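Take a look at this single chain in structure tokens; it is the form predicted alone.
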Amino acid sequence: MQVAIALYDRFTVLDAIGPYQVLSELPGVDVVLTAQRHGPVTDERGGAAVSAVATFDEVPRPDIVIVPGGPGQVDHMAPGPLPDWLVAVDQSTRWTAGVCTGVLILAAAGLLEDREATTYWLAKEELARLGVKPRNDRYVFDGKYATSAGVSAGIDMALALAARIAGDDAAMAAQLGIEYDPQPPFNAGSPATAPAALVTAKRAASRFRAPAQ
């Protein structure tokens, strides 16, 4: 089984590598980190830079196809190499799946239209705008497309991916081999439990806008 991670200039590095990470650890399963050219693709904050080894052209068939978010989100709601190639290969994956705010890449190119799904709690919004249903879950199935909230619920979703592929007990390896038991310090992990001021700052910085009332 093959699954496509689509790497883009400016896009957040775990969001990506979360779900690499997840899903390497399933027997049978080819985890490809693929991008418009082959070679390192630089991160949101420009200080890492991860390598396609291979181009979208080689990957025209994935079973599971993977689009991580990031600021580079915004080069790609309309289209182009990687919408374009979404698309193509959306008619033959088994499942496609989007973390963070590269769920509204999936939106903008028409895969999500009327259906359910998540993204960061401040793109929520923008996801409605785009003719989706959004949730406020972790990580939502719908159909065969699966999505996630902020950054770090890509695990959560490749494992309930995982579980969906192989099994449970397959998955639950999976998280053991990662260690994956976060015990976070703070509860401030969600609009819902952080701290006002701290959840209205964020909007304020926010290159999300939500429409005036």
Contents of the next structure:
2 protein chains.
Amino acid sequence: MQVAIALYDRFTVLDAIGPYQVLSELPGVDVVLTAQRHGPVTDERGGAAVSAVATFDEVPRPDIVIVPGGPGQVDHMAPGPLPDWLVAVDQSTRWTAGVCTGVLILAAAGLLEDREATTYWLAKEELARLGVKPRNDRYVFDGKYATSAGVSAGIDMALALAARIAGDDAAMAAQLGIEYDPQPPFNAGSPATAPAALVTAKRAASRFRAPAQ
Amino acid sequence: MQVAIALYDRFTVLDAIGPYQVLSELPGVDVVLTAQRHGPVTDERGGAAVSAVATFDEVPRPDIVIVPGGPGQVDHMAPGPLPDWLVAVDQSTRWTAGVCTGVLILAAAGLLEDREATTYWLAKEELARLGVKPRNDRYVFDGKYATSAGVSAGIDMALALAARIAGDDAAMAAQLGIEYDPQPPFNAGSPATAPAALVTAKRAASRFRAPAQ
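Could I have the structure of this protein in the form predicted in complex with a further copy of the same chain, to go alongside the form predicted alone above?
Every chain and every other molecule in the complex is listed next, the one we just looked at coming first.
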């Protein structure tokens, strides 16, 4: 089984590497990092470059496609090599998935029309504007479309996807393999639990429009 | 503040990228991916190559150094470029850290002598043989040495480290930034919670020796 994860300039590296690590734990699964060109693709911070080992053209029929988020997402909200490839491979995928603001790319490409999905907490209103029903869940499956909340949520989505493609035992083996027994030192990982002042400050600094009052 | 994360052949990519993503959320923190040579360094699965932007020689005095784990760890348990550099930079670091079996590299280099530390669940006995007191914690701080359990635990350790270097508010902002509100679909991420048969099978297949009966 082939899983393609798309990379693009200014992606969020954990969005891509979380699902990569989980799914590459599964026997018989080949995870291919793809991009418009071969070679290093630089993340949003400029400090991490991950190599694409295949171009989009070289991966025409992946069983699963996953698109990460990141500030560079804004460059792929209209037809172009990445969204065009997503639409093309979606014709034959078993699962089409987005992490964080990568979900906006799927939505803008028309792949999530009238579906339920989740995305980065600051991008929910943007997702609604794109004709998708936003849900406040860690990950959402609607038909063959899998979507996750921000960045680290791609790990949870990938484990849920692992169960669907390889069974619960294989998914649990992957979880134990990466010792995913999370114990964050704070409970600030969602706008529902983080200090209100922090949520307000993040909203004010966000590149997404605030919700209507 | 400069954070250096060391890469080496057959490292586990999430071990490095988890802390990279967390710490690069902090204002004024520069996270530098280092290796023996510039350019792509390939992970244990062969599917992900992350670029080193600096050689060890080019980063002589990082404030924080972090070494990830992975099967390639076995190649760095005796003097050589990576452990020699870790010992050299440790002279002036504020924090020296290891994720997963990266902790074994620190231990073999003599940096954790008589200290308490944690590591990948399958490597606890190996850690004890290296003169370190293993603890069954998600992450451990002993003096300026920070260590974490396997793979994904580097995220939790990095958040705890973020609090120590930048304060609780900055750490919580980083956590909200990566929406780290983990909700794994299974509770199989530690040998204490995973199905016993799965733990037994993983132990049997492990490259580390089983604990004495």
